[in-house]
Structure formats: C-alpha cells, structure tokens
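Take a look at this single chain in structure tokens; it is the form predicted alone.
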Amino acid sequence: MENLKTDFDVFIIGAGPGGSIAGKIAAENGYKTCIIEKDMIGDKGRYKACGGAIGWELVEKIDYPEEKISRKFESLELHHVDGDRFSKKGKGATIWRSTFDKFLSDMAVDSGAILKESEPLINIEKIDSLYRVSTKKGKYIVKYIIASDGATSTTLKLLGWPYFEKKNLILTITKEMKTSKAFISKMLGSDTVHAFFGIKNLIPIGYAWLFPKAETITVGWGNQINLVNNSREEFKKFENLTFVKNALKGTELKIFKSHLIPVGLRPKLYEDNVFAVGDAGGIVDPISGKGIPYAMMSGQIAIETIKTCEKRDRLDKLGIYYEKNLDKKFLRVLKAKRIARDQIFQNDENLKKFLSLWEKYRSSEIIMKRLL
C-alpha cells in the first residue's frame, strides 16, 4: 500500500454551496482538489427545491452579480393564521439555486479545483489512511473526503454514519408557480417575502412560505417529518388560506417537489478524514431552516481545519479542531436554537411571542440573550 498513488488530496462529494466553497478554499491552498456532482450544473439546470432567500450581506460577501438576482426584498412578512401579522425589516435577495450554485462552482474551478459533473458516487473503501472512491465514471484514491451531498448523504450512508433522528428532519414541499412581475408586485408587494405560521391550525412544527422571484412564486411548506400524516392534504390547507389563494390565482404550476431539511446536527460531523458539511451534517438554522451561509462557512472551516492540523502536525485532532472552529463561528448558537425551537413551537402563545420579538431582533439575539 506504500506505493498507492493519491489522485486527490481533497475529494468533495456534492457541488452545492458547501462543496463549492470547500473546493475553492482547498484549491487556493494548494491541495489537489476534485468535486464530483451527480447532476449537470448549469444556469438553467440542476433544479434544487429551495426557497432561495439570502441575506444581502451574503450577496456582498461573494460579490454576487446583480443580474443573477431574481428579486430584491426589504422585509419579511410573518403571518399567523389567527390573523396576527408581524413585519421584520431586512435587506435580502431571492435567487435560483441553479444559477447560484453554478456561480459558486465556477469560483471553485477558477481557483483550480476539478469539477466532474454527472458523476454519481457508487462506493467508498478505506485503504489504510486513504480512501478508494468509486463513481459511475472512475475510481480515485483520495486523502480527505468532504461530504456535502445533503441530508440524505450517500457518502455518509456508505460509510455507515448514523442518520438524523426523525425529530431533527423537516419534510418540505415546494411548488414553482409561474405568473407575471406585475401580478406578484400587486399581490405580494414589490420588495417583500412572506412566511406563515400556526401550530394549531396550520403546521405543528415548521412554517410555510411565498418567496417571489422575477416571474415565479416559490410556494413552500415544511413540517417535522414524524408529525406529518398526509403531506399533500396538509399542504393544501396552506394553499387554501385566503391570502395564499389570492396570491396564486391564475398562476401556472411548473415544478412540484419534496425535499428533506435537517434541523438538528447529525450525531457526528467528522471521522477518519471525512468531514460532513452543510445539510449533510445538519448544519442548518433549526428555526428558520436557513442553510446556504452555514453550508458555505462549514465547507471553508473544514479545509482551514485540515491546513491548520497539517501545519501543527496534529492530524489526530482534526475532528476536535473542526467542531471547535464551527462552535467559535456559529455552531454554539445553532445548538442553542435547536433547544429553543421546542419551546417556541410548544404553543401558539410562545410562537407569537417569538414572532413579535423577531420583528426587532435577530433570532440569534433572542435565543442567546434569553429574550423569549
């Protein structure tokens, strides 16, 4: 095995935001880097069921081109089915994940990473301190693996990692409804996104949303998976709300898709040179379901951890350093939010109190300052 040649230092499975940023940072730091993606990535391809709302700070951080933004927004309207309504100010943008992911994967390639599209993972074998990764198109000997292939990660399934508890998974349904810019502005406002709550009469643990893009309304619904009895009927309850019914009048269904979002950490995030990033590790905001920025940061932190541990000759501490660095950046807050989530969704009174506080404060402030 001493003569086994390593094809790549860093091998990334999944070209989403976490994988592409990991690829970019790895290549910039001189690691021979490969990203494999089971689908084709293109400006109009590789549809991802995602609301696609991101904060303006992320737009500025990555210098995301304005022409790739579907719609800017200035506020988030929070509707409770009882009739109460809360308005949270905050600048952001709605984007198509196909376009966004293409932009990030191009960044990785421009930095020197190799991207292999339409190349699904088949198997992973441990060989001493290395891995043999088999795909539909080839076999590769690699040192480090970054699992960035979502909540149902094939990578981590093949490696026998434990899966999420059911209480830490949200089943979402997404519809893309085609309409006109003018109709969207009339019904939903020209610079507003909408979220809908109601434990007793809508969704026990979760929420629904209308996120307008240029000429499309992304209609979404998400509930804790073990509380779902009939997802289509429960989704229909949301669609039958007067506000929603009016907003979708005359729209044309283009896409209908279900998707899983983790809202709690996977039981482990690292083992034997394998890092779980983004949704694969459950690194998602448990209250809002926001995952894109955390996926990107966890991808970056994974590579920075490798670099630091190699420099200090502390490869035996990779897992400890990875989680410690995640904690420093944001993971401690996400863990606290996961605990608080159960309190928030305990009853509608608690939920409305949280929504009222959310108008004025960031959710992290509410939780860490114990304002609830």
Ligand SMILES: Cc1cc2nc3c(=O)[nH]c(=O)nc-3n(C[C@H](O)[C@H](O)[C@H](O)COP(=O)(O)OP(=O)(O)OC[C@H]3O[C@@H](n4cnc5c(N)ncnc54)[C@H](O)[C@@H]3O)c2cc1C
Second form
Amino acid sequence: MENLKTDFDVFIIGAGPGGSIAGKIAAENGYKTCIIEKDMIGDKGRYKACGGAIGWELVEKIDYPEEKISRKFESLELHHVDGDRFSKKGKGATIWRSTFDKFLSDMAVDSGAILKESEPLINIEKIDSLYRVSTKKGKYIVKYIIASDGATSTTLKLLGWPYFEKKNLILTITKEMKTSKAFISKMLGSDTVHAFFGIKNLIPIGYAWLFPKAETITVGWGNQINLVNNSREEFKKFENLTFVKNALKGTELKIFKSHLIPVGLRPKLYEDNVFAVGDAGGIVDPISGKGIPYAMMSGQIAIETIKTCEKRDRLDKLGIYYEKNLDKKFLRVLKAKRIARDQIFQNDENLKKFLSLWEKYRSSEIIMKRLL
Ligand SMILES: Cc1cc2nc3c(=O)[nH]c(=O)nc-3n(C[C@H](O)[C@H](O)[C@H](O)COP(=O)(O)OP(=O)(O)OC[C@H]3O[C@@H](n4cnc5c(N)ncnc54)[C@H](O)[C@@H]3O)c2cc1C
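Now show me the form predicted together with the ligand; what you just gave was the form predicted alone.
Next comes the full complex, this chain leading.
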C-alpha cells in the first residue's frame, strides 16, 4: 500500500458559479482547497454561452457591483407565437459570465482557495479512501472531489457515473449580436427581457429568448435534444419572427455557440466522497433553464454537508445528507417542476395557461400550489 499524503482536503473541478462558491465556503471552513479550471477566467478569458439573467436578490446577496451589471431589468415579456403576450414583473440584471465568474472565483481566492487556471482534468484514480487526480500540469492526492465542471462533466465521465437521459437535455444555440444601447432600448424596451414560446409553431419543448446586455443582444434558442431535427433551421425559424427580425436589424454577429442545459437530475449526485454540483448534477430549473443560483447553492450545500458529517462522525451519511439538504433548500421544488414541465409542454393550451399564470405568480407557486 502506498503511503499517501493528502495535498488537498477539497478538490474542485471547474470554476463556474458552483465550483467557486464551493471553493469559498470550503476555504472559509479551514479546508485546504484547490479549484482547477481548464480555461482562463476573466474578461479576456473563456466565453460562456449563457443568457446571463439573474434575479435581483442574487445581485444583492453577493453584493455584485453595479458597474459589472450589463443591464437591469424590471419585467419579462412572454411571447407566444400564436400572438398572445404576457407581461411578468420581476427585477433582475443581465451579466456577462466572464465578468461574473471572475467575481465569484476572486471570492474563493480571497477566502484562501488556490485557483489553478488553464489546468484541465485528465485522470482520476481511487487509492484506498483517497483520490489521485491528474491534470495537464500535476498530480494531487485529495480527499473530497467536487464535480462542478458543467453538463458534460469530465470528472463524472472518468468515474463512470451514468449520464443524463436524452429527455433531460436541452440543446441550445446562442448568438451575441452587437448593436447600440439606444437601438436595444427602442426595440426591446430599456428594462425588459423577452422569451418566445410555441409548441406547434416554434419549439416542441423549450423556448427562445432575446436578453439585452449593454450594447449586445443575447439571442438564444433551446429545444429538448432528442426532438431537434436541424437546429440551425429551427433557430432560423425563431430569427424570422417579425419581432425578432426587427430587433436584430443591422446588428453584428460577434459569437455563435451551442451548449447543453440539463433539465433533470443525474441518476446520482454523490458517491465515495464525490459530489455532483450545479450543471454536472443537472441541478437546474427544468422549466426556465435557470441554473446560476442553484449551482451556487449546491456548491455551498456540498461543503456544509461535509462539515456536518465530519463533526457528527457520520461520513457514511454524506450522500443521504447532501440530497436531503438540497431537497430542503430547493431541490424538492425543482423535482416537482420537472414533473410539471411534461404537462406544461404537452400542448399549446397548457403552455398558454402556464404563461398566463406566470404573469402573476412565481413558477414555484404555480407548481407547488397546483394552480395549473
Ligand atoms: C444558452 C444558455 C443560457 C443560459 N441562461 C441562463 C440564465 O440566463 N440564467 C441562469 O441562471 N442560468 C442560465 N443558464 C444555465 C447556467 O449557465 C448554468 O446552470 C450554470 O453555468 C451552471 O454553473 P456550474 O458552475 O455548474 O457550471 P459551469 O458554469 O458550466 O462551469 C463549469 C466550469 O468547469 C470548467 N471545466 C469543464 N471541464 C473541465 C475540466 N475537464 N477541467 C477543469 N475545468 C473544467 C469550465 O471551463 C467551466 O468554467 C444558461 C445555460 C445555457 C447553456
């Protein structure tokens, strides 16, 4: 048996919102913590395809600086392609993920976590109760692993964990279209984000969006992956809607990217000191695709679970407590939403009923109080 010395108590793979918050909380609690990230984080670092819409309560909770916000919004306009429109009040902000993720990873570093950028994961071996993690730049012996490396998690692939079912994956396309601040305000309203629905005539299970940033419109489209025939053609159908065509007139394409959103949980979220956090675990709102706050909360809960189980000397309960704590905080609601999603997207009548309720209620209220 090798005589192993642990390099890190908590080893985090991926510096997205889930990984950075896990890193911050772990370091604050005195764990020797390392985050590896395959790319560079920051304004000149990796681009992350994302609508970048966050609720105002999250802006306040992390004290996100005003100057880093791209645009504040006060309402969400819900367009059904049959012609119905619904307006939902709700304060939030759009942010650039490069800036936002840097802010969060700085918080982790300030708390004492070590961040290793441009250091992708290559291999993981289990040795007794520890892991030897190999990256492009080194090898580390670690106790706990936080898999926060997104929907296609290499960590969980290397460990042989089961992947998402096809019906739980949304294929998205994002285009970043540059224009002027004034044009965006004229075409979309100065403080409104727009979402577009239509089962028969636009997207069978999913929706599309125009999210205004300062001088860019983020144009997004997402459909359940096994229902996509020709994503570019289907995306074009969205771009050809009169409202969208007018909003994008004269804008300049800067970035085109596809990405996955998991909208249902992985078959497991924990095994042998490894925690699936955020998108890696499919911890995302299955109706809206909102994932940033849930990634952050699951990162925090994973570390708090370790702390509690160590204190109570109940390491055999890590997995049970992790899911129990997630359920208590928000996962129970996301699970109910996953079931409701099938009903909402069954036909346009159900969808319109949901959209009309969504004008007045939170989606969690609609689902948990069975208003639909
Ligand atoms: C098109 C689109 C639009 C979206 N819009 C919104 C929105 O408006 N609001 C919202 O709340 N959510 C939105 N989401 C969801 C949100 O982006 C995710 O839920 C969130 O980013 C999950 O955070 P995470 O930390 O789990 O993973 P990620 O943010 O995916 O971070 C994973 C990190 O791991 C790194 N990584 C990957 N592989 C490796 C490796 N092998 N080694 C080391 N590092 C690695 C990646 O570079 C990345 O930095 C959107 C998603 C998509 C695809």
